[in-house]
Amino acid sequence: MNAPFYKFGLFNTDVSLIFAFIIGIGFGFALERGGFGSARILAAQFYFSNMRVLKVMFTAIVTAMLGLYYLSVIGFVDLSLIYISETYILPQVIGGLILGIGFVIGGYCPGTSVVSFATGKLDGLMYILGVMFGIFIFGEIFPFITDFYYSTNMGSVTLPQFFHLSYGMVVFLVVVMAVGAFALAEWSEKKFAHRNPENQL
């Protein structure tokens, strides 16, 4: 077994932060090149007229999933050593809904707002300021919502564990779901092309 490299002591915390910085820069560059620094392109997702976000994100998920799965099959990666955050289902569902509402209103998620600002867009800056203000408010009210924040803890659960399926079966089902989602995305882009903000410029 060779990976995760950090868990096997191939480098220390300081070096891991350098790698994280480099990977973060690369991720941001890829997002910008994919058009994710434009609120128009991101918002078109909610009009079903430009499904680039779904395609890119699903492609990233499937690529990472297949890579990790087959690397574990050949014994290169120990999946049990990969860090998985704990699931607090109710507060995370509500948090996801709040994030989704903010995404619809502003046209960005926190990551893409940084990408937008890095390319000089003022709406990206305003979104970042809104995120910072939200973090401040959350910090102020956290003592009053601590019990709810840590409620419905499911531990570090994965899909194979939750559905009592093998990793291979879950990988297969996610790939099938991705192929179906891509086909549906292609259909919706043709069906709702007249709603695409890019076509109205």
Contents of the next structure:
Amino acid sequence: MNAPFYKFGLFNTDVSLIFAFIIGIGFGFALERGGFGSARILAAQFYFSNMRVLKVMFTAIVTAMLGLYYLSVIGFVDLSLIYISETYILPQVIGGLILGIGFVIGGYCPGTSVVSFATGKLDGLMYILGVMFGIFIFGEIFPFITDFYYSTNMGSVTLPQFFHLSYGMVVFLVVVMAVGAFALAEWSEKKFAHRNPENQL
Amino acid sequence: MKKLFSELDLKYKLAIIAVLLGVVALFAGDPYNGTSVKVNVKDIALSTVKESDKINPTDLADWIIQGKADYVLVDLRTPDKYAEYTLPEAENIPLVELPNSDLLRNQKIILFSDDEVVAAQGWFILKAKKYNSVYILEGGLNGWKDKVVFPKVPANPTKDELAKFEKLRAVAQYFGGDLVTETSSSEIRKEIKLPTSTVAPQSTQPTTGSRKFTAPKKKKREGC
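The form predicted on its own done, now the form predicted in complex with the partner chain:
Below: every chain and molecule of the assembly, starting with the one above.
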């Protein structure tokens, strides 16, 4: 038995949707437990007074990376079967900036807005409606930006391929980067503590 | 040393473990090599193209019209023949180049050539290279022409059949063909040349029919 189970045909599309549902619930639970259901905590990230978003996300990246790396080194996971979305560098940079602006203004990202609404927060609901409105607008203007949307395609490129480094080296560098980021985050939380509204209450 | 470690905060312990794993990773090698598996020649010899590994041309026609794009069409014939006529959005990879192609293992791959034989050979090559979802077009391009572009119908259809043929005709016209009655099929086949363009021109799109058709959209792969 090898992973990814779906690609090896262990279950069909219908069953995969059930698993997706369960994993989705688990993901939402983890986000809520991480404190990501609160727009205050999320927004504080951008004022460097509460670096929880960076810490949680980098922890998730490092955990997933180390797990996938070692599971595939021992031959349990076939990495070549895992889908890597293609890189369209320019449209993705623009899209990332728009998402970031929305993140600062609304205090949520799409996933965490659903989490906060699940706990009954009305700003979460407003955010979800805003996301849907944005999707509608995007759909309407898509015919005019189709060319841009598909421009600067780099294919399914990974960091080791792009930087011509070995996979192990990239794993090591990302871990070092994460640990450095954690240390920096702790420092900045102390330095900018006065900006945190929760400290002033 | 051990005492020192156990006295640390949990976050420092985790950080140390992560760094250690990162250092080991420097020497652990390429994860993509770790998953390469030796081909079991016997297994491959015993495996044959099953019915479930074949894609019906009629289904494929529906997918193309609906703009479904979760698959890659691979034309295994020579570039000359590919330039002459091929399926919409098909990629040309002659059989000899198939082992070195840049097809991804996570894609659903549909192989075709004039008939099933070459496609089946390609199927074995990809299966041996651990591609999981490889399919061949049932009957190849000849089957495609007979079933989709120039479907044969009886000369004197009944009323029930007529409704069915309307849909067949709509699909056939979408791909630049038409219905062919059984009696005259042999002569007509000689007269009609297959359209050279891969996508039918706008004017041949069906305006009537029980179903609504949309033009194939730009290729978009799976993902979030």
